[in-house]
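A single chain comes next, written as structure tokens; it is the form predicted on its own.
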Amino acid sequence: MPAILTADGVGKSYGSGSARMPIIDGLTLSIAKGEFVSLVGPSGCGKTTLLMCLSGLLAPSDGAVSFKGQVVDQPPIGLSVVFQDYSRSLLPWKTNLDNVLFGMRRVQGMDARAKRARAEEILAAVGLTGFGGHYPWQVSGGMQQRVAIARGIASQSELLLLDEPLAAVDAQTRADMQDLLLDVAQRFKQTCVLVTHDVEEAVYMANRVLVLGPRPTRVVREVVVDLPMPRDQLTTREAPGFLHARHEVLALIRGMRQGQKLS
């Protein structure tokens, strides 16, 4: 498969002089279409930014950022970025169907009519079918992350980044939405990154999980994930390959926070 995504040498760094603080590191990545990664590592390396300068919202200090051939300097038409803070990111004076409304607002080629209906469609993909007409105030946490999601997915980009989308969710709803993720993805051919510090969720979601080493950070290891979808949350997390990816990649995780060196 093409790469739809490409970083080449991205770094990024705040400050200047002797308070120049450098945060990531001639990191390099490809992601190919229709794949689901994750991104891991030690707490405080930079995955945030990281995903930041991937969508556009950031400016990298050094090397380019590409999506589809092209040099991201903005955020591109084609790509989505879903946040951890879900409450802030959507608009408490619209509607849930008019939040996901929002997001279609640059989808070309669809008379309002056709809007509506798919973005009732994947309302209802997101188990929301009812909910469209309540305000995300007036619906749980884990509701509005899934119409945050719903938001991304209907603005029919081809590239959707997620910053930590479950992190502020119960155990339960956690799960169910990782396997709604997953199967939204691959329903409506989206490429995915998902940043996470949740490491069996990384492997449980991704094709391949990227491990970043610490800051400035840099991929120190790519870990692939050798299992079919769909996915379950039983029987995959008892699987072989599962039990053997997740134990690299913690192995290589507490190895960096015990400071030994990367092989």
The other form holds:
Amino acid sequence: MPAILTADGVGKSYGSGSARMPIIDGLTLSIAKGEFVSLVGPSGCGKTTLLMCLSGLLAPSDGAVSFKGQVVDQPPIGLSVVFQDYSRSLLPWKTNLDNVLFGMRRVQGMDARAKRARAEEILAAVGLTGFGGHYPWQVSGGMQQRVAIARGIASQSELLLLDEPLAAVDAQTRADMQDLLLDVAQRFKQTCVLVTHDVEEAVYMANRVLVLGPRPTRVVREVVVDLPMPRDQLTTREAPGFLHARHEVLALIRGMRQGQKLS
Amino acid sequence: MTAAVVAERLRVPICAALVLGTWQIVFLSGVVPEKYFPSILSIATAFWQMLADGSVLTAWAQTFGRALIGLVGAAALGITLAILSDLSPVLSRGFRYVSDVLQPIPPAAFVPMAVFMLGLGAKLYAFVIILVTVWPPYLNGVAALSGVGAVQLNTGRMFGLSNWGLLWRIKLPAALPEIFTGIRYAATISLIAVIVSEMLAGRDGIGFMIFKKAFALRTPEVFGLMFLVGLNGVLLNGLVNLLRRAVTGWHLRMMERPE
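Now that we've seen the form predicted on its own, could you pull up the form predicted in complex with the partner chain?
Below is the whole assembly, all chains and molecules, this chain first.
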């Protein structure tokens, strides 16, 4: 599979001179089309900054990000970010349907009616039939995040960058949302990059987990999750492959945390 | 029906009765001479006579029209200044100095110089009213526009909005509820500015009428007109609220919803 997204020697630092604070340093990664890749790392390692750089919302200080072979210097069409803070990312003056339609503003070759039908279809796919007319603040947190996911997909996205999308929803909803995300990612042919601090979630969702080092961060290990799709909350989490991958990632991150404490 | 429910249903007549009753008790006690504190009945009679000869309606229309035009102008100017401040940090600081100096000056203090510069009439009213009314929409606008969150802006940029697009499609809609709070303050200030200007430099309107009647010691008429000024405030606020509900109804409903 060809790479859809690559980062080549990406660095990002804030400030300058003696106050210069490097967040990312010489980070290289490559995401193939159709993959589901999780990014995990110790707290505060710069995961969100990395995602902003990958999305074109933040310009890297060094190196370059490419999306479908084109250097990313602004958010490209075909790539969308699902933010952790869904209540701020959804526009409260628009209904759920209008929020999804807002995501489709750059979609070409569809008239208003076709766009509306497509938006309703995607809302239905995330289980929100009949909620298009509601405002985001009238539905639960899990539903709001599903609207945000639907909006991302509706923008004719091929690559979803998910920034801890489930961190703010309760534990039970989170498990359902994980399965829903996997389902719609497959159904709408989305390549996914998931940033999370939850190692179990990272392994459960992904074909590949990239473990990030402490700040200034870079990829320190790739852990391939050799488990079939679709995943299952009970059997997948008990499979030897899952436990093995989880062990490897957790041990790496724990090692980094202890290293940080000593230094 | 319990007593509480009855009281809730009848709250307007109950409050009116309390106010009017207190007024009448003060009047009957004779603490203030009747000349300066007339009975409810004589105020009502005087008001009715002014209504009947048409003088008060004309004055009301003039005053309310000036307040409304002043408010619309001040809101438009205030929002424009707020947008300019948002676009340029230099302008933002400049406007802030100007507003810090001009804001504490009461409308009455602007009138004498305005008379010399602009003469009596529409220009004077526009100048004084807008100069004192512009600040709440401007200050609220600046605060609201700069307070729009990074996530909302990033969302807009992700879906391809330019800087102008971000302003029109994200920042302004997000800021409108707070701007409307400023416009509501401005409505009251606008009415005050109109009455003051009419009193000091007017040839018509309710402010002018109050001054004329007061010098003629027509106390019941003065109180009647003051009541009308208060009603104007209610009316202007009502209009602002109608517009607010139409434009930012989503925000009102969001605030009202049960947690």
